[in-house]
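Starting off, we have a lone chain in the form predicted on its own, written out as structure tokens.
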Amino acid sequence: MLEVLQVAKRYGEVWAVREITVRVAAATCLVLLGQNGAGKTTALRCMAGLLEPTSGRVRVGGVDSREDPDAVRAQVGLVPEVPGLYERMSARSYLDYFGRVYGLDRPTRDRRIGELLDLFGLSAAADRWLGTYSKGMRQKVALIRATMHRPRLVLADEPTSALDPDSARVAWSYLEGLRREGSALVVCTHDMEEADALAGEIGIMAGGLLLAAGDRERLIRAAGLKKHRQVIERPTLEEVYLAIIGKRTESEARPA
């Protein structure tokens, strides 16, 4: 579904993201692990045909966006950390815009924008204006803006930030149903439990690098990880995320 060919970008003298190549099936999820910077996002507008990289290509079912951005855009959707969103706008009349754009007719409009709305607690406050909601209301206005249409490729950027415990569990749960249905996803998230959880595949990003990529065994091995008892227990995601990163800064540290 989703391939990114020694994919980097640049600005000016700063490389956001250098050279990353990973693969992501349809009904699978990889999930991208880094520190702020380490060009998660901006590998994300990549993938998404918002951003042209400076190198490499990126195909989402077999489309170049290079070659066709727009038919590109139309199998992703993209739900950014920060939601920009309509604010004089109510949140049903907004998303059944984005609906009409997405070539939804009026009855599957009708029908997903009600399921959604209820499903994420928002049917009460439907009607009110996006500028009266709070922070996690926006949020789960941009997941249900993105993923309305069921796009085979959804890219998500802590898609749960800013929700509650509850909240954010219903956001997984349903962002793992898409999944389910055949959709690929690619999300970037701090939370590691939640990650160990939905990601079939992780990568670990930092200075714009892929440094490891793979399920939880591949990674094991690449944070060198051995085992030094008879009865070992694995290692946690975060105990592998802190010895990738610990192998990189490292190596940085070795004298030319």
Contents of the next structure:
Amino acid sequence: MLEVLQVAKRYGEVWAVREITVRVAAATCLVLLGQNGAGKTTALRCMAGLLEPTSGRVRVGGVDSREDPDAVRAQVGLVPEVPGLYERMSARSYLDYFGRVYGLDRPTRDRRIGELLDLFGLSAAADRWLGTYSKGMRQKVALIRATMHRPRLVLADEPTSALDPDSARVAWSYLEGLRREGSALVVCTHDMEEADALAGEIGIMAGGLLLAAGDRERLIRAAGLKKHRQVIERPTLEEVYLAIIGKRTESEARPA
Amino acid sequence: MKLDRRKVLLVAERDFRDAAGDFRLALAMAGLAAVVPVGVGFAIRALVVFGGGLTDLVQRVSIVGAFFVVFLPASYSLVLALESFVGERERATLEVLLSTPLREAEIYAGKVASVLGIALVLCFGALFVYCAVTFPGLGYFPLGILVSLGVSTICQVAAMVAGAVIVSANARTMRAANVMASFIILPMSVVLQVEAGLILVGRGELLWGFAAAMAVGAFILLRMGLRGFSREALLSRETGGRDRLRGALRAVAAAFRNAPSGPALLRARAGPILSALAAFPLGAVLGYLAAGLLPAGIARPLVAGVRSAGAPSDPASAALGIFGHDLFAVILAGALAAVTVGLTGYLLTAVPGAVLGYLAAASSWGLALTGILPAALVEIPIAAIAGGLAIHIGATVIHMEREGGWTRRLLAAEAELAKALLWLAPLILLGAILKAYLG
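How about the form predicted together with the partner chain, since we already have the form predicted on its own?
Now the full complex is given, and it begins with the chain already shown.
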């Protein structure tokens, strides 16, 4: 579904992403972990057809983002870190607007909007202006907006960072449902527990580089934890993450 | 350029509803668009009643009043247009809009259409209210001028909106957009004052000329916006641009280093140089024709000035003076080319041509040509080359590409002229010496 081949992105003199390669099949999920400024958001924007890579290629559903970025964006649902809602619109009219932008017909729009507002517990507030919504409610609306057209690829940047545990559980369960229905997911998060539960594959980014990517076992090997520790229990994802990031920090600190 | 009209209208409708949804803003705009025309209309009627009837002056003032009430709502369009992209960027809604399958042209056209729609509804609403209050019962209704005012308003608002949307798409903050809006407000205020002056002196028919000029300006700006609008550039700027001063200085140095010179430059800029050269005979014809139209009070001092400049007492100091003047003219033309869209490049050759034509009309072509030879053989090609490079600068200003690089291209164009001055300056000096000693 998603192929990111040797993608690099430079802003002026700063390389935000350096030659990353990942593949995400339909009905699978890749979780990207990394510190702030690791290049996750830029990588997502390149995958979403929002930014053209400085080098390398992005293909979504076989469509090259350089050749037909509009077709790529039509297949993608992007949940940015900041919900970015129009404050003087009600949730219903906001979602209806984006439903029209994505070319959904009226009955489909009405049905999907009703279903999703119910699912996220927003039906009672559906006709209130978005400016009056709490941070968590906004994040839910952003998630609905990005996925109401059933995109083949969902790109989510910290989709549950403002949600309470109960709402976060609903959101993760909804994303998991989308994955089961066939959507490919790429999620950036700092929530290791959820990442562990959701991810088929995990990518760890730092300084624009994809330091390691793969399933949990592969990451454990990449972190070198099996060599150094004789542990009976599996290391947690957080330990794996810290080990991989730590290795990079050590190599950067080492004098040439 | 593919453009789905339904999607353009979708974007326009949302923006329109967003502006109208802010009741304080909507009330202020609608209120001023209604109250001001009523006030001005009653003032005109009071002038008729207490100022000695419907005199010629009152008639002209009534048209200036129409002009005023139409322009006031047009100025709101500037605020709305400036807010169109930079406002969305500040509210973090831009990324969401750009992540949709909407094409760049659809987003841009939708935003322009929304602001244009609001502005024109307010402008023509205000004009309607003004006419309804002012003219009934007066036995006077300047339909022709009001139509020309209406058309020129459409063109002016379109030019302002298109320009402001470009500013909005290129600014990072609303504050920066407001500052950059001066580039629209200042020329527009000059245009408005000239138009008001023309109405007051009874030459309202010339508004059609302004309408045509504004239509051309609006077309150029809309084209620039459509060609230059890029979601890539909008999002890249949010994280790009470290150490801008050093980057800019490096870009200037690189542009100067890489600029073509000599024959390569003449080949590369043959088009603009030839068009600058063509402005010389055109200027001569216009100067010749103008000789019959200019009042003698203006013409005599002009001719005397030109003759005295061409007959100095000390050739060495005269050569130095001519050299300084010509060099300054070339530098000024290059510096102003960016803000005059290359017009100064044409003036470099057209103005000497016009003076020659004028002198020819005052005496004869033979005498006029003899007067400028042989220095003109050097000066006119120099003016054409410098003018061509200034025209190229102007063309760079109004050319935008999706990939960006507008500043880099402008710097490169300015660098071409700067580098050319290294060999043009000695030629200017040669022309000045020829003029001082042989002219």
